[in-house]
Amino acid sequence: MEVAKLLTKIDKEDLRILMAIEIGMKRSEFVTVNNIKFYSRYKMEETLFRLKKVHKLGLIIRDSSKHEIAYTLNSKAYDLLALHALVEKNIISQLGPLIGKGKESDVYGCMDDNGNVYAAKFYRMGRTSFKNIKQLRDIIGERGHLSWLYVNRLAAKREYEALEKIYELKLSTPKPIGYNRHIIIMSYLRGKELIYIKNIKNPLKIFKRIIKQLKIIYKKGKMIHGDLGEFNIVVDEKGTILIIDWLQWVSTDHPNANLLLERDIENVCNYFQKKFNIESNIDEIISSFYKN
């Protein structure tokens, strides 16, 4: 990853300039030079020098169309700020290759100083899927200016909190290791998403494991996935189930809880029926979730 190499070329003063722009982006997409100077607490000469450097490194976007020149961070700069923080906190020390790419995120392999291998999930909701942001109103609230940085930060925080809750249930969920801004570090995901698996030795057993895990999360964790399907159920060679992508989870007391739970179960049942010819009674499975 190109941005990981940039960490060696960046001074702490450069990072401070990037963070000053980040602060300013809470109010507007582009931040004026005067405001960057104010937030960084640098003199104008130092501010301009640092802006020139990070602009040359391709970390910021310049807007000179208004009466005052302004800058905004690009996704590379946001990656750099988050990675720097994770390295400083000794959560990770190396970033590896891209291991997965989804609609809203990229997943890279990474390591810490002790050689533990983790997965780093980078949320990429901003510029590409901004049209779908309305579905996240529950976590965004009614904000006037909606920065893509803020959306990705909130998305990562929300999923990290979900992972923490589920991990306490001692299920085979990714272990949450740490997060910063839009990056979550978790235990490495071994296995493949259900959609990419052509044959399963015992599909009925796998199906039952998925339903059992959903039920434990529903009853003990008081959580519903809300967007479950064959793309976010991972199965490894041993038949271990891993339910991933918890961004849109809701609690069991959410107004649409029953609707979302039933849709999740229907998605799983229909997929196993279509792909592996596993017959199931959807109504019976749903009613078993509501029993004490």
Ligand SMILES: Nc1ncnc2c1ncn2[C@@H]1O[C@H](COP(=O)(O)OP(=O)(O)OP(=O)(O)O)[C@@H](O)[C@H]1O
Given for the second form:
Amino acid sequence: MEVAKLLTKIDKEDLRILMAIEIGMKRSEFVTVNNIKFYSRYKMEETLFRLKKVHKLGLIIRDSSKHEIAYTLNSKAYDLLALHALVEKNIISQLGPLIGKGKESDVYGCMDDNGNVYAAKFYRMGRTSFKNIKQLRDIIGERGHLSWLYVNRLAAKREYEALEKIYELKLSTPKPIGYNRHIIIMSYLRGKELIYIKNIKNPLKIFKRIIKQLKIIYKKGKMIHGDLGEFNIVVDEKGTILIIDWLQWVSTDHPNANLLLERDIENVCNYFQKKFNIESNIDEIISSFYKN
Ligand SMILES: Nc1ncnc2c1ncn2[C@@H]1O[C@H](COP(=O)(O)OP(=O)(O)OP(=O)(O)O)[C@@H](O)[C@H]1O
Ligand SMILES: [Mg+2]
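In place of the form predicted alone, output the structure of the form predicted in complex with the ligand.
Now the complete complex, all chains and molecules, led by this one.
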């Protein structure tokens, strides 16, 4: 990945300039040179020199239409800041290939110093899709300026916290390793999404395993996935499963909790019925969730 290479070309002064723009972006999308100078606490000369360099490297976007020139970070710069922090904190040391592309994220393989392989999910909301932004609005509340930076950082935080919460239950959900800004690092299962699996040895066993886990997550974790289906369950050759993509989770006391839980269960039941001919009684399964 290009960003990983960029990390070697960049000085800590460049990072500081990028971080100064990041701070300014809390207030407005474009940050004036004067404000960048203020937040970085560099002299004007150094500020201009660094801005020129990171602009050349393709990390910032210039707006010269107003009387004062202003800049904003692009997503490459944001990737760079987050990756830099993750490397500094020794959470990862190398980025690998793209392993998945979700609706609003890119997922890469990555590695730490000890050769452990993880998945790195980069949130990329806001530019292509506004579906989740609407949902995030509910969480954030109304705010005048809602930058993509903030939205993606918040999404990563929300999913990471969900992973931490469920991880305590020791089920088949990704182990949270660390996060920074819009990137989360989690355990990786070398497999495929259920939808791309042609045939598995014991689909009934896998079906039961999924339902059982959902029930534990519901009863003990008091959580509901909220976006479950054949896209968000990864299965490997041995039949190990991983229930991923927890951004849209809700707690069991959410006003739509029952609706969302039932939809999750229906999605799983219908899919196993359609694809593997596994008959199940959806109503019975649902009521077993509500029983103590
Ligand atoms: N921990 C993981 N192990 C293996 N593969 C993963 C893992 N996390 C994600 N993937 C792969 O990346 C793809 C996209 O991930 P995910 O479903 O979390 O993103 P998304 O659909 O964009 O999420 P969201 O709806 O939150 O924007 C998955 O379908 C899967 O193929
Ligand atoms: Mg997904």
